[in-house]
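Taking the form predicted on its own, here's one chain by itself in structure tokens.
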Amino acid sequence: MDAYPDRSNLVEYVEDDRKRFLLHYGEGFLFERLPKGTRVIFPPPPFPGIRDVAQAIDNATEHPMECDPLSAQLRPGMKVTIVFDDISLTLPPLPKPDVRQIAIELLVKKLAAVGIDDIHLIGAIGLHRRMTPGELKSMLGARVYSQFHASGRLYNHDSEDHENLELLGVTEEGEHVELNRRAVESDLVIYVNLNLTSMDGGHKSLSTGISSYRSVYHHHNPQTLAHTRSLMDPRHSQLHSSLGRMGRIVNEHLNVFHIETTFNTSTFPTIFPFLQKREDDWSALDSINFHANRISAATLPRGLIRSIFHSMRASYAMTSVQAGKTDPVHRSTLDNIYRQQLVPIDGQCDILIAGTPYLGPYNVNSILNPLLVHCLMLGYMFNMYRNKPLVREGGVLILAHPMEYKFHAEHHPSYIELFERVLPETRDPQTIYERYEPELAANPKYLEMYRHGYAFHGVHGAYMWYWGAHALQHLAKVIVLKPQDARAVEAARRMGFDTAATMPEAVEKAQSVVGSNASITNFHWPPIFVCDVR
């Protein structure tokens, strides 16, 4: 951690139990108490961002990392695919215009300017939904979505297209290598690269991207995520495992070109910076502007508030690109997201609590319904660390979050089907993949709305429950805390959750597992950051 800022003042230690912190409750704000000696955990400030992004991708590209510059691999005729994350990055969406627009406008020009005009670009979404032709239009810009769209060159990943798909080989472990054939035809793959988190990015960019269901079965299971130690530290994870494996495969048969970007941690717009600060360094505006804002959500119909929180976009700056092969790039990538993110603690706790934000990668533009609520709690914030979890084994989660009942049935109706026939009657992530994962996959109606719909992969709903499954194995306890109402409680205790109206009960029932004396920790997120636990 010597090369790594100090950041020994993001902890701190509630000395005044009538102290209030604010607590993210998915379209809305708590403001609550925490018991004394409560250790708080604040994300780093944000990095300066890069002034000049469109010059410092240029750059990139034509100082890469272990290969020649872009401009000396093009030639005339060529067949080059672009292919670039989905909108499922970044969380909040980027101001405009977006890294992806910048990028690939650049790119559009290098390749017409040596006479290269078979051009595709492939919306990397794997199994996730497809974008529609709105979102695409707001992500790459006017001019790039006119100049391909219409033409059929700019589309959405399609991993059911068997006709479409090809399969490069097999690993030594027996994971199938699976790819978009358009790309695999390609004598030149430019990826177009968002790093929001150290789990994303380098080989699994392809290999989940623009795979198949056959090749993303291989690691997105409950066994290779039980195994991951943890998703944020690819030297210990096995599902980066499983993708460094497919990416040899991947890197002997296509010529690949890596952009990555990453960026600080300016998450929220500047109209509410008291999102961005302690609660200490709130001035009386920030504090009034929190009020207000907390109170119109508590009172507001949840569609209109939900509506405006999806129309928010961060405030994020890039702050490094790189470009160039996978290995080299990615490495880069996350030493600068570490540099931004990571903040050393000592020692685990027994409780956690932590705020739900509401937003994941999987409900933009939608609903953050309970089994999205696992997998962001579950899946993600608990795997924010390094070495060790932030909780111990057998310690207890306070998530609080209103836990809304309700699905979005166009981008999630698989979800409904896990929530409501499986749940019930297994919650264990081995079970529901052994024996309902196949026809949840094979489902003819998933695949029709995931192929030419707007719905995620009639897989992708078990995925959301996997995502926990080291969480699961690991945790005594989950308590909702203060869920909305009778549906919500329904809904949490479908996942083995329990409830508490109010913090005071949702400590009192974690201290009923853990002791009395139990040692209690705030994950203060959002924004993303990372815990590098000894």
The other form holds:
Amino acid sequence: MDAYPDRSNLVEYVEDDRKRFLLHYGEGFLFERLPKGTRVIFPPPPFPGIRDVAQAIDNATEHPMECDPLSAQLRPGMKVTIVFDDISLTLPPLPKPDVRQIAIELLVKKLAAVGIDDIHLIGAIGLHRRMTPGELKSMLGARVYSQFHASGRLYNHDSEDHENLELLGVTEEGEHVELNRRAVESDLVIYVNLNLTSMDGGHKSLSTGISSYRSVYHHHNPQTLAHTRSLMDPRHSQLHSSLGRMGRIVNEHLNVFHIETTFNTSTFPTIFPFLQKREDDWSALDSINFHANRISAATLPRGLIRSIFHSMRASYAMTSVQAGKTDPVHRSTLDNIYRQQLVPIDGQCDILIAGTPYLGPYNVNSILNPLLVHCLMLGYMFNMYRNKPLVREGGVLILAHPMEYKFHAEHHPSYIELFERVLPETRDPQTIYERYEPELAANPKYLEMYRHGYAFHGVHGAYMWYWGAHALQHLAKVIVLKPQDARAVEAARRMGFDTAATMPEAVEKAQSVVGSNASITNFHWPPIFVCDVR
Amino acid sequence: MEAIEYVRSVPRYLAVKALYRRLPGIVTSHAAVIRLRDVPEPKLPNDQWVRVHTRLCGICGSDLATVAAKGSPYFSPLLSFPFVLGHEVVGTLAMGTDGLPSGTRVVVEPALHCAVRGISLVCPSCERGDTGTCENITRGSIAPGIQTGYCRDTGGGWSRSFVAHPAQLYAVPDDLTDEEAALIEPFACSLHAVIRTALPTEATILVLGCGTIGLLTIAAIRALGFGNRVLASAKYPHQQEWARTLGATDIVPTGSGLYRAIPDATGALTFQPELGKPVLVGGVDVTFDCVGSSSSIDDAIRLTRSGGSVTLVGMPGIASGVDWTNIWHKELTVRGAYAYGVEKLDERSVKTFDLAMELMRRGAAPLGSLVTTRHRLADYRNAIRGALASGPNGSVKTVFEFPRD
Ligand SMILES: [Zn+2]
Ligand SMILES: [Zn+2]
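What would the structure be for the form predicted together with its partner chain, given that what you showed me was the form predicted on its own?
Next comes the full complex, this chain leading.
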């Protein structure tokens, strides 16, 4: 393995407290002064991408890890299922054509060439909302869509369709491994993975993407998540050990050919170059574009800004593709992700400041409601570390977000109940898990909306709460910077967060907890990256 | 500061309107509705606004219609007088504000919509992103006016300096020239017109008129990736050449020649009625009228086949002699396309100005050379007379230039 690039230049200490830094603030931006001495950690610059994506995927499938080349595994008349990641990846969506489209077109051609026509394409939505026909078409391209959708061979997985789920076994820890029957009955299952973070991919793909609530129940719960240090470090994550046990059972029953792809940190489209650079590197043009956009975001109607942001495509380039058996493939994927994303950091901080972008995995074409802010920041952002969290135990998190008190009724109906009925009674993840999750999971309205509408599963809102379990235990206080109005303050309080109208006020409130000599760090994201904290 | 100002004067307006055909020189005479005057620099309406120094400002068809009193009186109650003309403008920020550094090259999205007017309870148009058709153009922190260049308080690009709200500003990337930047506004209009018009893959498209807006409409069709057959009706050789360069597949004549050329190109049948222009059965699928005269509107609806659509891109006035039977009998869809705002493109939403810059930067078309003629403000008589005769004299886009030394 090559040594990782030197990343020491990505850490800057604020010397002049008049200098201002960009903080993502929902569908807008803040430009804030940070106290003198604040440590600012910037994301690593993007690696160059692979030019010919189709050829690279082809090459990987024909030189796979620990198994025969794909073409050598194919026999006429085989039953093949191609499973692919859902719309929660990547963020923002990939430029067109999507890597899933390129990979699946290639696979379908290979399969057709040897006379395989029993092919199903299944979207691995797990307990996420179904993808709409338009979203599937956009992701996979018109050709694949028209060939498979009308004939019923391209569809979303349904975790509640018990007729079409099969129990493969129970792990030594008592975890049920239940998967989509079509995949189980196939001679070959090919998984097309987009690996944006070290949390995803590997055995997680099948065991959450096309499994059942009964299966997911075993690892998406407060105990497991509280012992996950961190989500981005599978070696120290109970979630991932559970998935590993399940994966071994899956491998006994299924012939899985895994394709994983990694991406660089080129997260934003070229029309917003300032989002991709450090403030010091901004040209006058970047700076004015930033401010012009900031003004647009502040002055144009919220719904409009949301639609502009959500239609933004990333400029991600694929940096690697590996194929073959799940375990070796995923080891190589993780190495590629860390090589791009890992930044070594000396020591934790007392106060962590971070902006909150407009987009998380669960609000594509939707609203980042308060529960999703909780999950995005305390669940994901907090977990972007290896070894130790960036902020010390008993520290304070200051997160910038307008915290609009608004939910998408079609996508997140059960979230509303959790927020309105459950959180006023308890914020304790374990209590929610024991007392409320069974009701949410069984509610026929939510089941119907998940299976036939476009709603997240009834338990998903609770998962959003559990997802922050580790951070909730760890932090002494969370402060929301600049909630947009009185309702936003109410939403923040509901989740147990404090609020502040200005950065100095937020810092002062944080210092009242951790002392006036507290060390402050600004995690300057997105792009997504991971701090290796020593 | 010298500026070309439009003065509200009913007698002058009527004189220009009555005499323009016979005495085109009247538009810049002492009886004209515009005059070159020394005016004070416009004041900043509030501390959000910034001052912009003009580098180049185009002369737009709508400006010419205003100057020649050819336009409809429709707009007059929606403007505030006197105003300085000019809205196709690239300039330099004369002052910085809240992170917008002075000295940056900017183009101005001229619409004076809710956000610019400081109105937080936005109108339904702005809510949809159609800021060009804002309904609050007479309200808020500045005087009435649809655009910069038609409002008493903002000034306009036909002078060395004017004021703009940050929500109107777009920084110009270094790889675009001033000429290209001056065309962003009209190019955005054309993009908006093409995007708002349904263009089925097999549709034959007719672009009527190859002045600046007609040529930019052809460029917009190609820049947006449409491979359709595009017939361009162009009168003058340089327009025909430009139309071809920008992606027209066929050049067709203008006026009565269209009634031979379009049937030849589309297989439509022509019939001569008892009176007037020929009647077509069949024709093109989609027509963009980039002239806006009574006769071009009439041609557009006559040359479009049943069920087809006509988009009015050029600024029309009160059309006379338009035979509406065509619209009725052929069930045509006739739509206007005004300005820009936020476009829905595939599944993407993007501000038209951002899109225009993105497509220009991708080198979709060598648009900068469409700026054929530059004049100092003092020479405005020649500039305007030349622009009014841009067909015969071989020019396309005329701009005022403001060199700084
Ligand atoms: Zn214009
Ligand atoms: Zn408005």
